[in-house]
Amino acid sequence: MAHGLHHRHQYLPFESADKNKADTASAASLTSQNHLNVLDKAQRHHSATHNFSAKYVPLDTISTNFTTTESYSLDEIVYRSRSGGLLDVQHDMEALKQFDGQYWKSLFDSRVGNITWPYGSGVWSKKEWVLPEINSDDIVSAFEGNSNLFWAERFGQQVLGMHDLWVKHCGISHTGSFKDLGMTVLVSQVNRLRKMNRPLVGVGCASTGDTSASLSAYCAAANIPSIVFLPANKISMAQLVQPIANGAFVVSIDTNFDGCMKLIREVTAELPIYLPHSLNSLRLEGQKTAAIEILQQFDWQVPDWVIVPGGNLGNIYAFYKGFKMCQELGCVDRVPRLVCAQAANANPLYLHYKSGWSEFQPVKATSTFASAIQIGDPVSIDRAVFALKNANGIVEEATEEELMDAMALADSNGMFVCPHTGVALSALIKIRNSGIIGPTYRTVVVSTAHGLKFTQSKIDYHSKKIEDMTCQFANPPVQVKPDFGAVMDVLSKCLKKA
């Protein structure tokens, strides 16, 4: 599928059938030039007008339809709405409508691949409808985002009968998680802040791995100072090393995450350190161009299915944010249905779901592979539940057992996912079986992490190590005497099971 290429011939001017016999260099020449005018009209009309722009607004004004005054700048430090409740980030939509589906198409379109600065990165190519109103020397970036979608066709047929099956690969990024798409954008507008003379000295986290990667990662950037509180002896130490790495002061507790979690909100109360998590609904718009950049790379056809691991729970509601966006601008003209995949250890979104969405109870979350959704109590519940209910989505779980089969699985299929992935793929199976998603179905799976960041739990796994589980897709290496005989008789062996 070459990448946005269609909508972009829809804008050549070949008017009559000799026009269309135009040479390759003629038609090349003119894509080019079109090209060009996509973007010096977005420049010109943002540079003319300023009319782009954001707030923040109470979260549940927008779920409900509730009509309120209450807004603040982007510039403004605040988390919670006055009633307490989250908060989500308000584009003029009005502003962004003066200009139509096609026309925003094939400026994110044109901008793939684009050294010009920021528009090479997959999120501030969208930047219109990220952060319209930064200046593009605040931001701070690596060109996150633009991450492969991987075509799952022999896991999908031999292992689900289906044949549209897609993996959309948003580990493969700079710190070797999707939570880069989210920490561009917080720690471009704290570089925003702080040269305002905002009293910020620093960011701090907490977090099971791969958020203080992330946000050590960009801050070491930009010279800001970060902060990272951890569990400690419960982070992999390929996530333990990128904060150190990257020079942040971090702080190993005695707790799990949701105590981590109480502790951060209660020192950043009392000093100017600003709060990234996805409580800081920042994030979330840049997570969510992961869901744009998926219909880009279908040539904006809609999948059927989209299935996202969740713990906290800020990514489905941005997956929704983004297909939203594009539908409500006229990209596309549906949302996809989705799948919110969770650890059976760390399960109370579920729970509530199984429950018929009554009163909703965190729950004490248990070990599990899965160690960035280990979260009993997610601060974005009320998101997750507004996504799910608005793309007749559903909530599915998966058990130890079952993810790290489904990981094992997928890896010996070409793959090398993380346990997060695992619990989203063995979602899949469940539903798949269940006669919810057809065969035929185009189904998108999102991997949230770079699997060499969970090597031990994989080689765990095919040593057969882990206590009360089967390991039944292990394989372990054979352990041969340095005799050419032996070494044959081995070989044979495998062979005649090829």
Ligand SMILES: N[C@@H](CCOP(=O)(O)O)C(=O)O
Contents of the next structure:
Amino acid sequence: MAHGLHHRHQYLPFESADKNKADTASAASLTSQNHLNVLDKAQRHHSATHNFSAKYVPLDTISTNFTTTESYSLDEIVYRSRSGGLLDVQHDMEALKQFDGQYWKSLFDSRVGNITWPYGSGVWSKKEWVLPEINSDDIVSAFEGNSNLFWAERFGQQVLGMHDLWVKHCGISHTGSFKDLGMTVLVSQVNRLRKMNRPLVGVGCASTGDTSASLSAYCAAANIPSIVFLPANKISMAQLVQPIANGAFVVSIDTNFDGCMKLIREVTAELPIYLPHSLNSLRLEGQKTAAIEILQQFDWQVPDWVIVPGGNLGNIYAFYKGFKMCQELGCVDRVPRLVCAQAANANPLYLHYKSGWSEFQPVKATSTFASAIQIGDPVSIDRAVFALKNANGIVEEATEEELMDAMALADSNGMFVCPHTGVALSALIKIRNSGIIGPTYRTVVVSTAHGLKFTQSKIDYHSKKIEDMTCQFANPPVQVKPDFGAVMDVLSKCLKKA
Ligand SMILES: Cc1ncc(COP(=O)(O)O)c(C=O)c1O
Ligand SMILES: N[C@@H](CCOP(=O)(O)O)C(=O)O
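Mind pulling up the form predicted in complex with the named molecule next to the form predicted alone we just looked at?
Now the complete complex, all chains and molecules, led by this one.
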């Protein structure tokens, strides 16, 4: 039950007597007295009406510390500030600061593995920092998050001479990508708005394949219509079939992602269809929990570097925001340095960084095996720049050959990563080779989608069918006759090589 996709209250309400029993049971498994105190405090605190809240404010009021009275309730349907800039979700930090860092750390830790609705989700276990005011009954969740932080011991040592390298597998998730972390928040809020009789007939996105998969799954679970605009022939078959299977209205358009994005923005300006992109900062509230989760998984020790592949550029900001909130609320004392990694064929942020952050120029993104980040005009560019400037960040790029080799190397060391993770790993290889990342630095590479969504790229690589690519780590299967002698021959050759 804990791992199904739920939108109804399938667990007992927090205040009920049975819930108290459930809490007593889970509390019994907690070892420290401190945890018991925190659970107790949290329970009292939740039974009383808490005063945690959040609202939309213009992003530039945060990035420039400029004070303004412009703000919007999260129950409003608004994507842009009055001046046309991006919005951000701002939490009432004073209310959150009434509890110290130790309280929050213990509270979040106590909810890991809990089946109490909705806290078993890695996102909703941090509900107070995500969407504090939503009623748990309105939440649509697949108990997303709590993803594996993999110690890439062999890859780290053999390829990079590093012993403290980790891969955060955000793609091992309900629909196979990190988008689930944000989509549970967005679709839950849409569910709430529809219950409030807001005129929303559905939710509609443009997509390179992962946002659409996630949107259609969460909408289907909550019986909310979803519409997806996909660039024709530019996404993997596995990604294409996801929204089709989940009953979305799928429109294939003969353009690229940027063209689809422009169209969906025009359509949502005309029709009561909600826009679920990272342009909509609600999504990032869920995505930021991956950063908090990394800190939890390191027992609240801050890693030195975190490397994130970037496309529409919401996620790099979400990571910054998660780390920053932990610092501001006393859970940790600093934020890690961030790297945003782009495919060289879709590298507007990289070019902007290399120009010393002079005026941003979109690019025409060309075909890349990292198809989900084939984006030339990212909607969250301002967020990304803000995050990188404040996290002493770096932007790096990877050619097709570099990203495919890095993906193949990671796979040959026991992972099965997507090409976007290949982009991040290849950025790491470059930064490590330049000496900026030293051998002992604790480094986390964020893996954003499941490798099984991108098998065609692996098939092309291992069959050495890619034009102008050596495919140096290809491992094609050996064809053998159905004959014992022939099989023994190939085996003895293979064993000699080992
Ligand atoms: C698998 C995958 N990795 C990375 C990204 C980049 O994330 P963002 O658009 O938030 O930069 C995306 C989507 O753009 C994606 O689908
Ligand atoms: N990779 C994304 C592109 C859209 O990004 P979003 O985070 O703004 O929705 C996708 O899968 O569509």
